[in-house]
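First, one chain by itself in structure tokens, the form predicted alone.
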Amino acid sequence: MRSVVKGSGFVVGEHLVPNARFEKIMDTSDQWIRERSGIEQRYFVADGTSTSDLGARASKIAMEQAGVGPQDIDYVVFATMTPDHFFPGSGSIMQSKLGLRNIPALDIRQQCSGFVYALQVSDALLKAKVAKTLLLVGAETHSPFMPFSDWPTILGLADNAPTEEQRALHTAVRDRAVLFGDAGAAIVLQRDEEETERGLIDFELHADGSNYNKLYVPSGMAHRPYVSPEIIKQLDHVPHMDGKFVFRMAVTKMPEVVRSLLGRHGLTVDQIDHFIFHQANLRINEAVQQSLGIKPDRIYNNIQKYGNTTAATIPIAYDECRRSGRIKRGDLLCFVGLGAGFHWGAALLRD
């Protein structure tokens, strides 16, 4: 028995923003960030579009793809680390908007590694027959973490200068602000008793919380109340990154992980057909890519065109590849990520 894609989507938010307009608002540069991450751009939702409205758009273009309809999914798996609300999770919500029966819909918290996260626990439900047809979703909404004060201008709509005050504000979460996008991402598992060649065929999963405090947000149930004037004031409520100390994690921790997965089945990279990586930094995966010796062809980036969308990169690129004819049937693939929390890992699947 295998759990086997039987389809896939991905959308992203309603407005294009290219580095450029960064420029109007903060001290950087297209330069300064393509040198540091590799982004030219990405894309941030409209006012009022929310995670679970991603996450149903994606999860509609998936479910026609594979050919099934509301009635027919009994599983929800939703990946993300921006819910709609601080509770309840968007799994729920997005049932509702997706007109799906009164199914079990579970929310996972694994940041950048969320996909790998909750692929694994996809796999698991539907081994132990808890479902047949599963919708796994991951999504994200960044763009209500950045304290800009223009969004208009962000967003293209407008061309307004900000004050000094503003412009030292925006300056000092720019680390962080360039590098994310909104987006959602789904794919259709379905149990198959029959198969024994395709779907997914085994996970590492690794958490290391000593370090937590290197990429997190301060606010939250750790301080009473979780949100107060001085919280906002000390942007305690945008991602805190020590990114050196990230960038030395996932250049250790993503090599290690492949090697340990694919070593339990005796595969050499060479024997991968496409390796497909968690899209938070090009230069992290550039790092790892020099490290494991993965040959160009059977790498895939869009860091370029999105930014990082957390739980959603991976099944982003998943579903570019499969649609443009990148990966073909039978094809050998691993999954990378890693995250804040610390969470890593790998999940191999035959397309």
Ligand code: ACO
Second form
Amino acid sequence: MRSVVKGSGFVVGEHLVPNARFEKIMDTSDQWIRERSGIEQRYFVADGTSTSDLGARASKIAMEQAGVGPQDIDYVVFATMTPDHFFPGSGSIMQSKLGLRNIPALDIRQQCSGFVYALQVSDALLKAKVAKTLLLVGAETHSPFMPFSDWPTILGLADNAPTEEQRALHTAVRDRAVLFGDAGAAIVLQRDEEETERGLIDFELHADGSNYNKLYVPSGMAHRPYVSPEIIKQLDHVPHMDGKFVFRMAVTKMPEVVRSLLGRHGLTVDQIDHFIFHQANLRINEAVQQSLGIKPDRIYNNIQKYGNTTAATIPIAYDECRRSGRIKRGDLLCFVGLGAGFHWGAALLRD
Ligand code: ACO
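To test you: the structure above is the form predicted alone. What is the structure of the form predicted together with the ligand?
Now the complete complex, all chains and molecules, led by this one.
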């Protein structure tokens, strides 16, 4: 019995935001962003588009490819760190938008390893026969985190210069502002009783909360009230990030988990046809690739086009590789992610 991918799809936010757009509103440069992260552009949503909208749009594409309709889906697993609201989760909102039956909808929040965690949860639900045809979504709208004063200019709809005070505020968050993008991706997973080769094979997941405050949003239910003028003034409603710490975690834990997972299956790096890593920073992925000795044609990066879309990065890259024919039926894939929490992990799939 195997959980097999039947369809995949993704969408991005409505507005293309090239690096140069940030030069207008903060002290940064296209060159700095490219050199430090590899990112050239990202997409931000239009006003009114939410994470559940992106999830629903991506799901329709994945369901069409899978040849399934709303009546066929019997479980939703929705990975996001940027839900439409504090509560409820985005899964149930998307269930209604897609016109799915009153099936269970589960939100999980493992940030940049959301997709690999969601794969394990989904595989377990399918193998336990709780579900037969499951919709797994990774979607994020990061842009609302940013305290920008002039969204029309950032979205390319106006061309206003910020005041000195506004420019200083934007510059204060520049290390995070340039990294993230808005997007949604989905896959349809189905239980196949007869299959023994294709499908999800195994996972290795980890968490360590001892350094959670190296990448987190300080505001929240640990404070009363959870939002106040002081919180906003201190920018505690915006993600705080120790970039160097996150970078070090990623280049240490990602190779470690790959070696361990492959080792358990007696596999070498050369036996994996495609590595798809979370897209947080091209320099992280180059360092992990070098550390593991992965040949360049076995790894696929697309952070240049989309930035870091957290739970959506891996399924976007996977969908692009499936549609372009880069991934062939029967290829062995390894997905790897690390993010806030910290959570990290890897998954093996035969496509
Ligand atoms: N433009 C221009 N200068 C900048 C920018 C920017 N956008 N951002 C930071 N700088 C400046 C800093 O202020 C600093 O200036 P200073 O020397 O005058 O103090 C200088 O550049 C160097 O800053 P560092 O933080 O040392 O730069 P670093 O080389 O570490 O790169 C970066 C920063 C790109 C954030 C890197 O650390 C990184 O990518 N880390 C990983 C972050 C990550 O992946 N986060 C997401 C995790 S996924 C999740 O779970 C949500």
